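One chain follows as structure tokens, the form predicted alone.
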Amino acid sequence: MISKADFIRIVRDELALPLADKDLDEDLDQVVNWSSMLLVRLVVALEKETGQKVQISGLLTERTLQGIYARAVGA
């Protein structure tokens, strides 16, 4: 399991998004430059970081990065 701080680091480093802690609860429509391709890149980065498969289908309905974090890492 990765920490929330590690998740934020991955989003910042791998997706080059200027994410602040408070942005985790923002609707994805409010996240600068968010797109479904970023979700795919995030899943790949999380799989690389954790060494575990992340089911992208379970993340498609999430509306916040906090929700993606919770589902992806089981937090």
Given for the second form:
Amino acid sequence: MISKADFIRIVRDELALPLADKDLDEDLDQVVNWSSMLLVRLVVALEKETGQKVQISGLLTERTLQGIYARAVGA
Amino acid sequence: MTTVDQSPLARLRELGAAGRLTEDHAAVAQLLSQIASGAQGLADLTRAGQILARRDPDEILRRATDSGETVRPVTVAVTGHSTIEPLVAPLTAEFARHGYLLRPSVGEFDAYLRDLQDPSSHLYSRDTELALVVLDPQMIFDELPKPWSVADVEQTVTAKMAQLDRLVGNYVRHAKATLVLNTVPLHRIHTHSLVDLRSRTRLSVAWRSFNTALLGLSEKYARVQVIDLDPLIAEGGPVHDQRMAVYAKVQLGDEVLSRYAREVGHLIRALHGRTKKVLVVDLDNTLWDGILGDDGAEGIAAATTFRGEAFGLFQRTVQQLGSQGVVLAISSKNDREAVLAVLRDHPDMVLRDTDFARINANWEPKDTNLTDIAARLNLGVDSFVFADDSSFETGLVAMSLPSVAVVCLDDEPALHTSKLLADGWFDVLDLTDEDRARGELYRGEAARSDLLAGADSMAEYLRQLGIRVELKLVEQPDVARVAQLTLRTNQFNLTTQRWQQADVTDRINDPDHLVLSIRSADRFGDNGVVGALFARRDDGELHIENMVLSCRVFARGIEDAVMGTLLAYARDSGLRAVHGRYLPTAKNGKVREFYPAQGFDTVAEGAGGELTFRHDLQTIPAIPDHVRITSNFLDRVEGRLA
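Can you swap the form predicted alone for the form predicted in complex with the partner chain?
Below is the entire complex, every chain and molecule, led by the chain shown above.
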């Protein structure tokens, strides 16, 4: 289980996205130039951090980072 | 943000957060070099590259121009069959590490065939210096009927190879850039989609033939390089994450792309002639197991013991590099006599005292020793690689001489070799005879130093040296060496125009050009081709485009003999005048007065310190007495230039 702060750090460091905390709830299109590549990269980084497999297919339709966080870490 | 994590990557992030990445190039390059030698070097460089790639290259160039800093912009066009954006981050970092500013131009998804075909694509753009066509297995599998058989693969790879050969041939005829391709990995999901073992074997055979044919393209076309991915993949890590492949069409994963980017970083160095020339190694716990001063000669090992054998293997690698023209030297904190005794007599040693151009065994700081070795060899420290197991020494050299490439070894000697070879510091496009003989040449240099020390005067020394010079029209076998001289010579390089082999060949084939090689020898041996001269006839006058001479041989009268011969030739051919140019760089200041010393008049001084000269051929300077010069072009080009 990783905290929201860890999640934000991973997004910032692994994807090099300048993320403000409020961006978590924004639609991804508003935040950055989001792509499925960034999503898979994020999942790989989360898996490395937690040692747990994350199901990607369910995340592809999420529209916010908050939603991805909730699903990926099961919060 | 405050952090206790002071890793180089964290410091780079802080520079980024402070908005200082567009101006602090030296600091960035130093951090990148530390990141590269860290435990997670490749992955962390990619992370660093993601941060650096967000900068605006134009903004960086503007700021550099304002502050007078040197950044070398390189435009690289990238195209491929699948998603290739992930290559930009590691490529940005590897280039920045070598002082290059990457200006990437990334093609559209799966546009590689169109980009190769279309002369108006970014691959053909005039600025493009490197064109990376990133190939992956889906370029074949996407074209197969579904379901497919091994016969389909055999047909498709044959057709694809013919198509690539045609497109690449077309590209090299019309574009100036160096084209980079790669071999293509075969995945287990491909082989094991076939259930019969015979078909699997046939698939593997067809696939290897395809890769062999791809590699053959670099034999066929001079400006094509093919990066073999096999050894890069064998270093570890999956070729890709299958989920990246399925969901994001990323067929080559971060790890492979970061290794590929490293190769490309060294390729651009090689293309620019920035190959390192000298390897300076430490001794204790670097070349042998133990500390000579403490353990004595009988207490050190480079064979027979487990650890000793690991050092012996490392010595073999160093020897292997030495056999290909890397000049070897030692910087060690030891007593010189004890070191020499070990190198001469110790039964374990692969490398002997005669393998090294300089042996600096003393108690001075190592940065001082590296500077001393550079001065003795008449080379810049920026052509040095330094390998040492002590983090104190590697840290000192990295800080005090940032242009030296530092290889940080540690207390695991089995890994010394892979650490030394992790970067392609000594990569060249082609190895010449002069390269192979370089170690010998630099050892000859030591003998010349001794003669000079014993001679009464410089004139006496030069007379005893018995210098012979041969001035020859360049023919195909010498093209590689001549191109290399234009690329690698920094000091005696009057206009510092860098030419690839194709550029030299173009000039040889042009009847208005005169391309001469300068070969020299003396009583200590043959120096090989040490220089070149490029001139062009125009309206009854001769224009010297450039002259280069290896720093090993200048100030011995060779340059005077060559110019005297050329001027006499021009006069005898009925030419009216000979023109020369000098373009200043940071390194060629010592040849600023070369033309005036040969009797040329200074005609103009242009912007940036450019000087133009003219010789009216009235008084030709005499050939120095101590040089015997022969030339084969005087009779052979009769009527060609006149």
